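Presented below, as structure tokens, is a lone chain in the form predicted alone.
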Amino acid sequence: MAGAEGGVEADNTNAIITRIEHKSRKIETLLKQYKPVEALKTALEGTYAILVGDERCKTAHWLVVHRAIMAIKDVDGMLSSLDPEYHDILMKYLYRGLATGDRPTCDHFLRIHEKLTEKAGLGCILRYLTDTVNIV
């Protein structure tokens, strides 16, 4: 029965990679389309419902949505167009890309952080840090 687990999830995982896979495709397309605010929308979109603990998946869906988040030139309308919903998650994937320590990617993630601390308050920082669940 163990094997069997195993293979379940495998292919769970497969199917989560492909989804990511196909959701990477369609940001492309968004952004081609000079649509950085649906293409970031989009990588944000099912987050939760994508990230089920598996660090490949984890690291597809960081990749998708780092893509989105450095095509962002109009952090102001972003921010006015992105819901609130979005905030705590965006928040999330802030910190994993200043984590990273590259030089442009934590530049631009710290200028996006600022402007999404003014907008969303402070209590989006906190739900991050006392999040026990490591969903990004």
Second form
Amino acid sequence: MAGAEGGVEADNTNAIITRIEHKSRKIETLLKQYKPVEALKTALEGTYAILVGDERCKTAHWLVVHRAIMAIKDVDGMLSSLDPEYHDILMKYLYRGLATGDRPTCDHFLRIHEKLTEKAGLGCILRYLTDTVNIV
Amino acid sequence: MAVTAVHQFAQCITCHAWSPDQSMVAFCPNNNEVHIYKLVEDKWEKVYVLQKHDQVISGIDWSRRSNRIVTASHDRNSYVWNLEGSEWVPTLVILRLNRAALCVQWSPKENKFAVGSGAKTVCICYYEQENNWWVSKLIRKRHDSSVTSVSWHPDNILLATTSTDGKCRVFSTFIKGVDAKDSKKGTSSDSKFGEMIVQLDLSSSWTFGVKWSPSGNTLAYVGHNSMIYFVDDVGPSPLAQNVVLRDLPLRDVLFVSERKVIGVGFDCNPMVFAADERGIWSFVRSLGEQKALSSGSRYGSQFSEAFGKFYGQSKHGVSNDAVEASRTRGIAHENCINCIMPLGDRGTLIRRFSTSGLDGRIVVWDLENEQDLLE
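Return the form predicted in complex with the partner chain of this protein as a structure block, the form predicted alone having already been given.
Full complex below, order starting with the chain above.
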């Protein structure tokens, strides 16, 4: 199975990496235009399609999302304009950030975590804890 | 208020069931006994104690027409209890399990009952007249993990199960000699025993509390990821919907009508879900909303303290507010609710129901006082 489909999988991975690179450029542009919320939305969009890829894709995508989250200054403003459908995926990335142990990342992510929990409820955390399929 | 009565019967209740006329309630106080209480002159009195199991009883069901009680226990056995004179006489049912029995339910015709188990199997038990014996027939190799809940379709053939492997499945339990071939030819009576009709793979986490709607057209079950699932047209092409919960996950559900469901669980307050005229399911409200909104701190104290440590801030700490909130986690229950039972005449519309949970209470609810929830 691995032999025959290895080529297809590699193609798929490359396609995903290309998409992430494209996303990254778009986010940089939005950040230059002082649109951090738009940038975060772009970062979170279509995440589930990217998570089907391998570890390399996930790491590449994490770096993009991390960049976008770190650029958020007004947390309340961001949460009020973010669609509820993105709450679950944002929570997953917040936990990934908290797991890095990097001081500035953790400080910032913990602040967002508190606000997001207030807004999205404990169910959102539960869905992070129990999801064994879409690991970010 | 929707709560009409709160009874503190024990420290903890694993499951409960009502007698056919609802004058008696049977429950397991988290040990190997079943206690039966009867309402005598406005007071609940303990009238029977059923002792036969060796370990915690995980399921009780009291049949409406035949007045028989079936129990399932972690000791891997079931008993069918018959009231003879003034005594409940047990009959052992050998389930042939090597793990705990977790849940049990009588079929609608009461000629069979289903037991879900930790041995990744479901036992369908039926009575064999000639041997005077309950026989257990197993559905094997279909579940990848423990079977947490079973529910009978009104046709007495189809059985839905939920499991800790995250799936919900529907099986045919047609048993020759017990179930008559339906002359009208429902699709269900064509299938052989143990045949899987459908497997629903909607949840990535444990699933619990499966129930059929009164007509058998819709299936509802819950996931431990704080989601509830509704499935219409169960069969080759099912229509599935999910509703994301804001709060803690549910453990059990009950259809009060074809288009309305009550869910209970770790949130301690029953939640109401309803389908609109297009058939889209959504969360309506929690039956304990008033309290939940008035308390300043939104989480119970165990959460507040944990969150306080997590965020390193004093405002979540052990203030009086938080302690107050912990005492009123739910309006009637103080801990996880794990069982919900209908009350009143068997019909398509249920107005009253009872819940029991880890706080040892049985609470009776009536939707009659909740104007906005009545159709």
